[in-house]
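The data below hold one chain only, encoded as structure tokens and taken in the form predicted on its own.
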Amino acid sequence: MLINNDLKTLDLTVGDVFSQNPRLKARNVSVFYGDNKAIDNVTIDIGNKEVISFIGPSGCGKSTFLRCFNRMNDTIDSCAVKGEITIDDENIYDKKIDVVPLRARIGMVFQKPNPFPKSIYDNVAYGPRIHGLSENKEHLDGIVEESLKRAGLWEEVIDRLDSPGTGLSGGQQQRLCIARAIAVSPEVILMDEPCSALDPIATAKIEELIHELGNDYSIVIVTHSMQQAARVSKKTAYFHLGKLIEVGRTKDIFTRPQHHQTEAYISGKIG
């Protein structure tokens, strides 16, 4: 299925870009750094309670596109985003949109764990406090406990909630950052190579967590690991030189890709 006639001139296969129950919609999105076009006319849906992986060679634009979904590219002066991205049919690039509550609705976990220089408790409590989500201390305690439990970290830190979050291991820090993201009850979680700095054991715990969280959240994960994409996601999108080349069910992308560039990447001919 092609999106429109313009895609034929780009020699794209694309595929299943649309979802029956989308939470996020991107329509004809292009991203520029000055005169350089980093993302070229991408259209895709992110389904409700769907885990989708973005894969592709280094520098293909997958992380740049991911950051469009919660306007993280706003922090780069030379960056301009064209096209439309909506959450529940609300244009997130409308001038009336306040990015602070937007980033609560669309949380982000970065490549390198980045806990605040605060206690474990205060790392998780920070979002609910600034967004006014807790009614009192008891309620806030419950939010912190539940978030740490959902991130698979509660049993490991229950006796040291007042200790610095930066004192945890790398894998624990990343799960703390996930707990911090879900503490504000987001609708979507963006993950930018969340396991690239972790060892195999910590990576396995994060992947198990992604499986569990996928029952309640839409999750978009950028990964350099095709094996990880195959393990955690229901859908996979392949990017090349800023273009969305193909998207479909993960099993189909890895076993019978429709585009020659996807096949070349999957088979290791390009990387």
Partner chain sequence: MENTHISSSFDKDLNKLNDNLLKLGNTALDQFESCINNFGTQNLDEIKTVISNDKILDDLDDKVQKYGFEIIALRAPQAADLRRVIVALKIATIFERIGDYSRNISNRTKLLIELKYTDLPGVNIGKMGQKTQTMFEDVLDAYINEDDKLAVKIRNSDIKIDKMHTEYYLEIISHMQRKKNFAPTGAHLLFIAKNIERVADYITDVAEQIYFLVNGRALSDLRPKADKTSLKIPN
Given for the second form:
Amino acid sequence: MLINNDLKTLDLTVGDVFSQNPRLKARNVSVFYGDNKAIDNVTIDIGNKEVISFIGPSGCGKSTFLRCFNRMNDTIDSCAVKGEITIDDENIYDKKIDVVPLRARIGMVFQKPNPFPKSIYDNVAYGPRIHGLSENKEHLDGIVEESLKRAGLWEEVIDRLDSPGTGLSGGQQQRLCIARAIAVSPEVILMDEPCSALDPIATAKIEELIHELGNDYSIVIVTHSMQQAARVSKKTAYFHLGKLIEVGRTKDIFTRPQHHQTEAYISGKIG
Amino acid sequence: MNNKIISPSDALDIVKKSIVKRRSRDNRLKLFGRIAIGVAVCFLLTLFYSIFTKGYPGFFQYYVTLDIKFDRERIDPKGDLSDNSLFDGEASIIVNESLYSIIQPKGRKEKKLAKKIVSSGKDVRIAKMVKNNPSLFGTTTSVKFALDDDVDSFLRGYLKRETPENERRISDKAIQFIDKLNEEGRISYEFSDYILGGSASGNAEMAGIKGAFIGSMLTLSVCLLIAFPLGVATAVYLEEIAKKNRITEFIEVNINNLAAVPSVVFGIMGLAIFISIFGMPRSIPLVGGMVLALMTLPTIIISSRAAIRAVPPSVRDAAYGIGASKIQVIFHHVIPLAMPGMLTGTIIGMAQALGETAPLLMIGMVAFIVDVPNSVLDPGTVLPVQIFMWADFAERMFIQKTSAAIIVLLGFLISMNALAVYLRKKLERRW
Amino acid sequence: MENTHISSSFDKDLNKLNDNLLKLGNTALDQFESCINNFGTQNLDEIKTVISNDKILDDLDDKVQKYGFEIIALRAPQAADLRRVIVALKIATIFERIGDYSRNISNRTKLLIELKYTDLPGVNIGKMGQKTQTMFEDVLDAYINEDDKLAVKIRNSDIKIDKMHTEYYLEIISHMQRKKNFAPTGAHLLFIAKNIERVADYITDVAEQIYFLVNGRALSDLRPKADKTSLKIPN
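Having seen the form predicted on its own, the form predicted in complex with its partner chain:
Next comes the full complex, this chain leading.
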């Protein structure tokens, strides 16, 4: 195990930062809110079709970093992002890149389920409609059905597609949001604490869903529950005060972490 | 154990003792609240009572029923029912003849007196009737005519017999005639067809609010068509698109202040800019509507901004996250969700505008307009101004009609506010 | 494992643990069966196979420990799942130790063959071995079926093995007292008998773990003991 002093001077991330055939690459990314540095020089790969979770104590910047991948930080005026994030070797922060199609490639599911105040059908159909993904009504119906099936919600809502999305239970609403994200055929799905507003059974169902989705999409999930990271992801990245401390296979992180800070967080000594 | 913390049993005693004081304080507060509400309700009831008792009779008038010979050659000499022909015709003479046959005045002086008993609008009434129904020609039909306003006031009991003649507005002879007509059962108290159907008139018995009402509707329409889109667009721009810097703060402060500016100032501005600089005609609903729009804009902008702010950021995040552009987020999500609040604010703004008098006086919508305006470019007046003008006239009947007009105005204000409340409740979303 | 978890990967992990544990148990059983047979047949090749196969047991035990450890770290199992994992870890160790004893018995059998002593009073050892083997087979069944009643039966039958061991011990001792050059052979026989008795004890431990797995509490009454070898001084 690496000792405190070594790492403070080296200031490097421990573990497997890089992946073979990554979907997204983040290089030396720093994020500022005004003068406040929220993310400090983070480099990491997001692997193809695998689930990676970001863990760390509150305020360590994991949500901020997550939002960099689909440029949701653009909606916050005081936020500045430095460094490079590339998808297929294109820097998404380049001036030429249009943020709208980017967000169709990299979808997002939020902490509190936020279906549109529209019908279930319209919730899922909205994305394909505005991006022009469907050719006709039948095609759109097909997209909606397939997305709801993949999100594990089709059976439960098949006879009430016109009823409002807000009338579903918390767990169902979150699955609706996942279906909505899937409907625009993303390559990556970002999830920001998707289960924190749900009860344990709904959480377990969503976790099982994430496990299945990991076969088709690259998923990045931010979670404040270490146990959830342990259950759901293949890889885990530990953040602390804006720095990426360690990245590795979830099994290894939870049985023999290399960095003493990771060990301290996992065993509940800090954070 | 820290001895600053009181033990549970001691705490219980202290709380029990203090509960009596607290309860009595609560009850006193409740009592004060009830008294305050009671006083307010009393004032309100008194107001409504006085308005209704004064105004209700304003919807009614006294009429005299006379048998009229519809003689074509006399009424429509040219035979074509044109205004010219009817004007040349002898409709009033026919009416007078019918009247004389009942009360039988003797001599010119008495005949002159008798003529004045029936409202001077008698020929207009005949003309309207034959125009609508030419088959009346050749018949003798009974027609109801409004009585002159002094006669009406006498019949209501405001002008008393007991007053000496030289102090009365109505002479003894006239009273005699009236009594005769009454004996014959020809005088009746009916719902007035003038109050709502007639326009401004110097004669109280013929005065009505139709012209003013149409004028109000036209002016409000102009105001709505200008203020609503402009107000909503401004609110959307300030909330969603403009960067938050000194300039937008400055704009926001000014809009908030404008909401407190006395409405007469907007009238002066309308006079100076629309009428003097742009050279638009005075007294037309278009200019009135523009002035009212300027006045209502701050209200609409402020309530629309509040409605837009009330849209939770989670809906915006969800829309951005799915790849909607800023305009799509605004038009597909924010505006529909903010619409109930925007509509409510607009309706309340319109209700305020409906009752505005001062700015419209400034731009001259106070002229005595008899004709009902047909478009926004015809001169007109509005209901509150009409009320204001009638309040100047001395005749008793004007007082009643003024109160009746106030009732109509209040009725509209209440229903507009009720509509706002209904819309708000119906469209309220839970997200 | 009847009921499935909402998380299918949790089920997969538990099954992986269980499969490896059963593999370990069955291999240990085969080893034991083999070493008892080889005592009778004295087939040197078979004996060498048993000795070299012991490594398989060590590897399987390592695997079970690793999987159990990971499940505890990653899944935080509760209630029956927790008992299952802990019991699996304990039983794996026990099977591995039983494997060690099978290897020891095989080593000693090899030495016995070299000593070339004929006319071994070994009938009882065979019987003891068979009985222990039956216990072993039963305990594996009890584990697979989570049969606590069978587990109690197995535990109670340990007393028979103890009795047989005491008898055998006395027999060997008296033999060693009569014939001096029998002593080395006798010593090996004693050790082999003791090893078999220890295996039976271990199997009883496994049975007690199975009882705990099913009921959530330890088998309370004291195990009946009849091994009086440490108490009796032979004459």
